[in-house]
Each structure stands twice: as structure tokens, then as C-alpha cells.
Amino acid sequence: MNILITGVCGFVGFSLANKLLKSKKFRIYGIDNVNSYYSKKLKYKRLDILKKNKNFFFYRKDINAYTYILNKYKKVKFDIIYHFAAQAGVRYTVIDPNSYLHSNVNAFKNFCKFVKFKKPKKFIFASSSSVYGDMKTYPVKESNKLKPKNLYAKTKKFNEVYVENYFKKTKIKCIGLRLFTIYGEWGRPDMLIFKFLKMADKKFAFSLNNNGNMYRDFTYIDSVIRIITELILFESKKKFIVFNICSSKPIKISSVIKKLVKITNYKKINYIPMNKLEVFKTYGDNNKIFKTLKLNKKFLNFDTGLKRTFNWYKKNKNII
């Protein structure tokens, strides 16, 4: 089977392709464009790992090129497209709101049409849990509707809606993944735990939002590919649809903080003010995917997560 997954140098794309290629059955071709955003050397260390697998092709361009990216790729036949390639971040949004417009939706809208002309039997996106904004009640269900509060999360909430237009009158099954907020092994580095471990290690104050007074729904990496990987097999009466991605078990950041304070006896914390651009808490039904995929709901302890990520920071810290 032929799998085409873009941002293959990301936390999620990388992990997924990893996993697969356990698996014999699996060819697996990468396209990413290694771009500055974070650690060019965390991303580079993920594709070595990668590239050591036979099975492993990989292709370094940004999506946007569509006719190079369908001149390298137009004598295979892709089974399953997964694309989590884009511009990811919600405060980057005030610094370079223009790398938002070219990746999700100018470079969104040109891959779509590489993807109709591949005609997979899958197209699998990554969508994002901040199209839903704030939230009056909780959990969130994929039928709530969307108010995202920023950049970022508008650009998801259009891809949405650009994939459930565009590829209507096509026989391609097309699945959004609403995904929360994801940590483990490989992680980003501009996320909350590698930043705080970051700031620790340099000896720098560690600033917190709102004295942490927000919640996420933290998902360990591995419970996120055990889930979208199960949808390889998946068939779908569907033409379009989107799943939340997500533990369902929110975590308060103030509660996160002591944990790694604790882990790290590093305590050099200043409180600001809330930022306007995130949303208060993140909190997802995860009832429509499992039930959808007969899974059971398996998530690691949070605490077991968060030793193991560390661990792998302390191995690591030198490419964050």
C-alpha cells in the first residue's frame, strides 16, 4: 500500500510515518519542506530515522509547488493521502500572519488539487481543536459550532470547508482531524512542555499565561496514532467527515506547572496576563471516533506521559 504523507518532518506526520513503516506492507513517501519555524535539527534527526527504512521516500518540497510535487509523484498511485503539513501556532499569527494564508490556504488550496488528480481512495487532514473557540459548555462535539478566535484557527475551519466543497462530486473519502493538544516523544518544541524544560535548562524565567488558569486536553502522541492509523482500514459511508482527536480528559495548566516544577525543581516563573488569541480550555468529545472505529479508549496516565517525554527531553534537549 502507498501512503503519501506530507509534513513528514513534523511531530505528527513523523510519528505516523514511523509507526507504519513497522510494517512491511507500508511504502511511505515524505514531503516536507524543513522550514525555520522550529529546530531544523529536531526535524532533520526525525527524517534520518526515517530514511533508514527502505520503504521510506522522501521528496523536500514546500505543497504550494503543485506541478513539481506531481511531476515527482505522477507514476505512483497513492492508496491514502495524509496531509499535516502547515503553518502551525497560534501566536505567530501577530509575526507572520502572511506564512498562515500561504501554507493553509493558498499551498492548502493547490495540494487539493494534486490530491483530485491522485484520486486516493483517502484524503486524511489535519483540522485543529481551536476552530471551536470558547466554548460555553463542554466537551466540545464535532457538531458544535465553530468559532475560532484567531488566524490559525480560521485557517483550519476553511480547509474544512474548501476539502467538504472541493472534492464532492469525487469517489475520494475525505476525513478532518480536529486534533488537540498533543505532547510526547519528538514533540514540538514551541509547545508548553518542551518550552518550560527549554527555560528550565537555560536557567530563564518561564512566562505563564493567566497564572495558569486555563485547561487543555493533553493527547499522548501514541494514543493519537493508534487512532489515525486505524483509519487506514476504515471505510467510510461518508463522503466527508471530521473527527475530534483528543483524550477528553482536560488538564489544568497551573496543575501541568507544578508537575514539571516538581520534575525539575526549577521554579523561575513570571505570571502575565491572559493572551487573547487562545481559547480559556480545550476539552473534545472523543465518543464519535471511537465509536466509529469500535476502539477502546485507551489513553496513557498523563503523569506517565509526561515522565517518558521528559526522559526523552534529557536525551535529546541538544536538537530542540
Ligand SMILES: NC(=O)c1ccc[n+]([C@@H]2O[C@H](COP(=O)([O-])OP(=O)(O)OC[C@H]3O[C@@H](n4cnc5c(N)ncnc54)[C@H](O)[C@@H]3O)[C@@H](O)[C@H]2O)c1
Contents of the next structure:
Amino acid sequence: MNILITGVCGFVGFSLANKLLKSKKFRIYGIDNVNSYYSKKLKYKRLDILKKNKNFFFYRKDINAYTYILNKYKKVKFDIIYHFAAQAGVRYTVIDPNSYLHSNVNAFKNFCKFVKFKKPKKFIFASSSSVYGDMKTYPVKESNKLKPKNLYAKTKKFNEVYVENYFKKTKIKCIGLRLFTIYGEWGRPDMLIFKFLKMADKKFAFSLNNNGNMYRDFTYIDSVIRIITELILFESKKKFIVFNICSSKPIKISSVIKKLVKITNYKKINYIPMNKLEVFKTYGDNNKIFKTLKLNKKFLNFDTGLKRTFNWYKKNKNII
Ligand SMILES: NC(=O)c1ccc[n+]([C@@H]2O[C@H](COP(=O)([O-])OP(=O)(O)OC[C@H]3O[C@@H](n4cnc5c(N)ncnc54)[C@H](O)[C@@H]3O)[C@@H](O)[C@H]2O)c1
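Alt. form predicted in complex with this ligand, vs. the form predicted alone above:
After this comes the whole thing, all chains and molecules, with the earlier chain placed first.
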């Protein structure tokens, strides 16, 4: 089976490719522009690992360049296309809003042209929990009304709406993944856990918003990958479907900080106000995906996941 994964040098794309390559059943084609949003060293290290497999083929390209991508893969038939290349992050929207319009809107639309042309059986793309915005009641279900609060969230909502319309008259089954705060080995340095660990190493104060009085539905990377690999065999009756991918166990940020202080013995914290771009809480209902795939709900306990993440960080901090 041929599978194309965009954003393959990123956290989720890499973790998925790495898992699939272990089974030897798949030929994995990966695309990434290896941009400098965060440590390129980390992205190249992930790529080095993937390149050790003879069933892995890499193309360094921006997904906006769809004619190049079409040309590159003119003889390859893809069974499934997973799309993870995007500009991630909420806070960066005020630093470089254009990068969101480039990757998540314009390049996304061009990449969809490529997908339509290649006619895979399934097109599985990353959306985000941020499409929900601030809700009155939790956990949030896929059927909730969406109230995206920032540019990143709005581009993700756009992706969902666009895909539903653009592929309507095709036979391609489209699946949107509303991913909730993913953490673990090989994770993103712009996200809370590695940010804290990096600050602790440098002996800089960690800036904590709103006294840590926010909640995130932390979901361990291996659990995410376990679920999304199951989608390979999933025969969807629907043309377009979205799923929450989350542990459904929100954790207060102040409690995560306490755990990080305990494991690092570092407690220099700079208290700053709530960031208005961010939501107060993410807490998803994950029943739809587990019922649909008939999977057991199995999630690693957060303390164990955090310990594994910290151990990985200690060995790899030079590349973060
Ligand atoms: N990690 C999370 O907690 C999380 C949560 C919600 C949603 N998501 C979404 O999941 C997807 C993957 O997230 P991630 O954490 O792996 O992010 P990431 O930043 O680690 O990976 C994205 C990869 O895409 C590449 N890329 C970006 N723009 C590109 C372009 N125009 N052309 C080619 N390559 C490009 C980057 O170089 C990077 O390697 C993203 O769409 C993100 O918005 C992630």
C-alpha cells in the first residue's frame, strides 16, 4: 500500500510514518518543506530516522507547489493521503499571520487540487480542537457549533469547510482530525512541556499565563498514532467525517507546571495575564472515533507520559 504523508518532518507526520514503516507493509512517501518555525535540527533528526527505511521516499517541497508534486509522483498511485503540513500554533498568529494564509489556506487549496487529481481512496487531514473556541459546556462533541477564536483556528475551520465542498463530487472519502494538545517523545518545542524544559535548562523564567488557570486535553502521541493508523482500514460510509482525537481528560495547566517543577527542581516563573487568543479549556468527547473504529479506550496515564517525554528531552536537548 502506498501512503503519502505531508508534514513528515513534523511531530505528528514523523510519528505516524515511523510507526507505519515498522510494519513493512507500506511504502511511505513523505513531503515537507522543512521550514524554520522551530528547530530544523529536530526536523532533520526525525528525517534521518525515517530515511533508514528502504520503504521511505522523501521529497523536500512546499505543498503549495502542486504542479511539481504532481510531476514528482506522476507514476505513483496513492491509496491514502495523510495531510499534516501546516502552520501550527496559536501565539505565532500575531508574529507571522502570513504563514497561516500561505500554508493553511493557499497551499492547502493547491494541495487539494493534487489530491483530487491523484484520487486516493482516503484523504485524512489535520484539523484542530481550536475550531471549537470557548464553549459553555464540556466535553465538546463533533456536532457542536464552531466558534474559532484566532487566525489559526479559523484556517482550520476553513480546511474542514473547504474539503467538504471541494471533494463532494469525487469518490474520495475525507476524514478531518480535530487533534487536541499532543505531547510526547519527538514533540514540538513551541508547546508547553518542551518550552518549560528549555527555559529551565537556560535558567530563564518560564512565562505562565493566567496563573495556569486553563485546561488542556493532553493526549499522548502514541495514543494519537494508534487511533489514526486504524483509519487505514476503516471503510467510511460517509464522504466527509470529522473526529475528535483526544484523551478526554483535561488537565489544569497549573498542575502540569507543578509536575514539571517537581521533576526539574526548577521554579522560576514569571506570571503574566491570560492570552486572549487562547481558549480557556479544551476538553473533547472521544466517543465518536472509538465507537466508529470499535477500538478500546486506552490512554497512557499523564504522569507516565510526562516522565517519558522528560527522559527523551534529557537525551535530545541539543537538537531542540
Ligand atoms: N501537535 C498538536 O498538538 C496539534 C494539535 C492540533 C492540531 N494539530 C495539527 O496537526 C498537524 C501536524 O501538527 P504537528 O504538531 O506535527 O506540527 P509540526 O509543525 O511539527 O509539523 C508540520 C510540518 O509541516 C511542514 N510544513 C509546514 N508548512 C508547509 C508547507 N507549506 N509545505 C510543506 N511542508 C510544510 C513543517 O516544516 C513541519 O515539519 C498540523 O496541521 C497542526 O495544525 C497539531
